[in-house]
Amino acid sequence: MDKRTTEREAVSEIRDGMTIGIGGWGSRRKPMSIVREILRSSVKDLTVVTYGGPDVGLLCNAGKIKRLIYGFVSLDSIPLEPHFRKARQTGSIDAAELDEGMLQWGLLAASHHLPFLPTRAGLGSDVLSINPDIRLVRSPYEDGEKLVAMPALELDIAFIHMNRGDARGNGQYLGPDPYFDEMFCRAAKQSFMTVEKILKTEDMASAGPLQSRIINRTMVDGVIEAPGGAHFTECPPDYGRDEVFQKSYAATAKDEEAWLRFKAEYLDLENEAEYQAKVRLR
């Protein structure tokens, strides 16, 4: 089955109020071409689940996020995403701050169709006091240990970015870390994958080792060839993070006029091709 599609067609599946998951990690291998397409859409009131980076900052600034469920929000070389900081300080989003391991366990529970999974992550911290809906359970065995009952993070749609893929929806990362993209896909009712390059299935074997092919076709409803689609986050070995661009983006959080200029130049565009042309002219 040929599952090739476009960012616009994938984003057209989102409805107001849906819960979406965004893969990647901080400012690393984020499906940014999808994020930019969401910005061009009219969709709103989203619940977003992510190990956040500029995806969060951009969607917060555009008023797309109603609730954010996250383990952290960072630009890596800039420790705290400044547009996210602004959204938290102004109270424009409902934030559910979780331990990184709790977020992982919530995705894992959803991927296994379980209501929750027990974990020690979060014990002894304020994460439980600021998330009073998360409960504790006691082990039914002799140890009787008290554990966090992390609820499943069920997603309507997940979006991820991989280095390589095929037309059937198999996906492959070539960088140092798979992150939790596989879990995002398994936790979602629908999943869409952008890739730097679409290969023939048989050619994926020469692109990287077998264990790098973490996404199989049963997890993915659509695949989009999007070279440069993770910009300005990193996507090694294809390209590193565009630090100059990231710094210019981050600086706009303190200057409304600078943000409006940035938005007009890079975001208020018809499509991803226009964005790519703008970036190449820098």
Contents of the next structure:
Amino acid sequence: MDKRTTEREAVSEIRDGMTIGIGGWGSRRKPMSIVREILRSSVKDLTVVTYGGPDVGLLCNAGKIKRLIYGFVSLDSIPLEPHFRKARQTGSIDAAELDEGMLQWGLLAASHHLPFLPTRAGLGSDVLSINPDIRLVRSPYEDGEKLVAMPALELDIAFIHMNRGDARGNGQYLGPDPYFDEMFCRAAKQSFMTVEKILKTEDMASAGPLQSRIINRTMVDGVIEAPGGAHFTECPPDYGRDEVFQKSYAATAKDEEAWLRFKAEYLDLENEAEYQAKVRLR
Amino acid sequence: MSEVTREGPETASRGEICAVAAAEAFRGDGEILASCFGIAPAIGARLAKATFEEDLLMTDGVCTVVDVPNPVSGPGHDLVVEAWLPFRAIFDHLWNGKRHVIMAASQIDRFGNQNFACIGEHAQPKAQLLGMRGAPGNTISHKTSYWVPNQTQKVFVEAVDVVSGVGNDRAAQLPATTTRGHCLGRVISNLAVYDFETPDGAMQLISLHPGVGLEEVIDNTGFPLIVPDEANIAQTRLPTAEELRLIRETIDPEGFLAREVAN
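Here we have the form predicted on its own; I need the corresponding form predicted together with its partner chain.
All chains and molecules follow, beginning with the one already shown.
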């Protein structure tokens, strides 16, 4: 089956109020071409589950997020995400802030179709008081220990970005860390994968080791070839983070005029191809 | 001769004293993963590994364990990778317990409850900071120390706004099986070193950095601090000549430490 599609088609699957998951980590290998397409759409009231980076900042700024489920939001080389901070400090989003490991546990529970997975992470901290919907469970064994029952984080749609993929939806990461991308896909009813380059399946073996082939085609409903699709986050070995661009993005949070200029220049565009052309022209 | 004078312990900056105090926090840890927030702790872990805790594991800051970590400043060297430790494996590793992290604290109280999530009400904070990150899971699973580069009453507070890292009073309310990994090590600030080795697990002063008086510490502490023996307060130890050489030539050749801790 040929699953090749476009950002526009993929984003058109999102309905108002849906829960979407975004792969990557901080400002690393984020499906940014999808995020940019969401900004162009009219979709709203999203619940977003992610190890947050500029994806969260941009979606917050555009008023797309109703509820955010996250462990942190960071630009890595810039520790705090300024647009996300602004959203939090003006109370414009509902924040379900978790321990980073709890987020993994919720994705894993959803990908196994379990109602929850137990963990000690969260006990004694305010994670439980700020997330009153998270309950405890008692071990059924002799120890009888009360543990956090981290509920499954079921997603309507997941979006991930990989270095390579084939037209059928097999995906390959070539960087140092897989993050949690396959868990996002399995936790979702529907998943879309952007890739730097679509290869013939038989050519993927020479692109990287067997262990890099973490996404199989049962996890993916649509594949989009998106060279530079993770920009301005990093996507090694294809490219590093565009620190200059990220810095100018972050600076716009403090200055409304600068933000409007940034938005006009890089976001109020017809499509991803225009964005990539603008970025190349800098 | 001039070499010796240049490396003499009396030339140690406040930052270098803090870095050595951070190294001391890892003493006795053995073969565990040492993780750090901040420059002084990152130098401290490298120092400890290079001197008295050679079995410590450290990462490249991305996803591998390396035998000799890169300097905190200056040019790196070719790293020899010992193991792969991506984020998913980090969570497995830390929940397993073989780790000691020195975390930052935007606020910390006398029982070591720590906050770096946000300032103010969590629902709509005055200042959103890092978020919970891994603090709840870290503190319940393995040894945790804290680094405060600028100790004031705004950091050493009576009560933190949000508990991200679990303190001793909260841990005491949980069953022993739950807190089997919970262990607060030290708090190192720009002024002094503290631990929690008291009957109720409250913070106590263990040493003042050279040049710091008790009054300055108390003035910058927003809770009643335990001072075990006021007449005989220890001084934080000075770096050895070898430690200073390691810091200045190998670990922090470009002097990033001075940006974090004023002299």
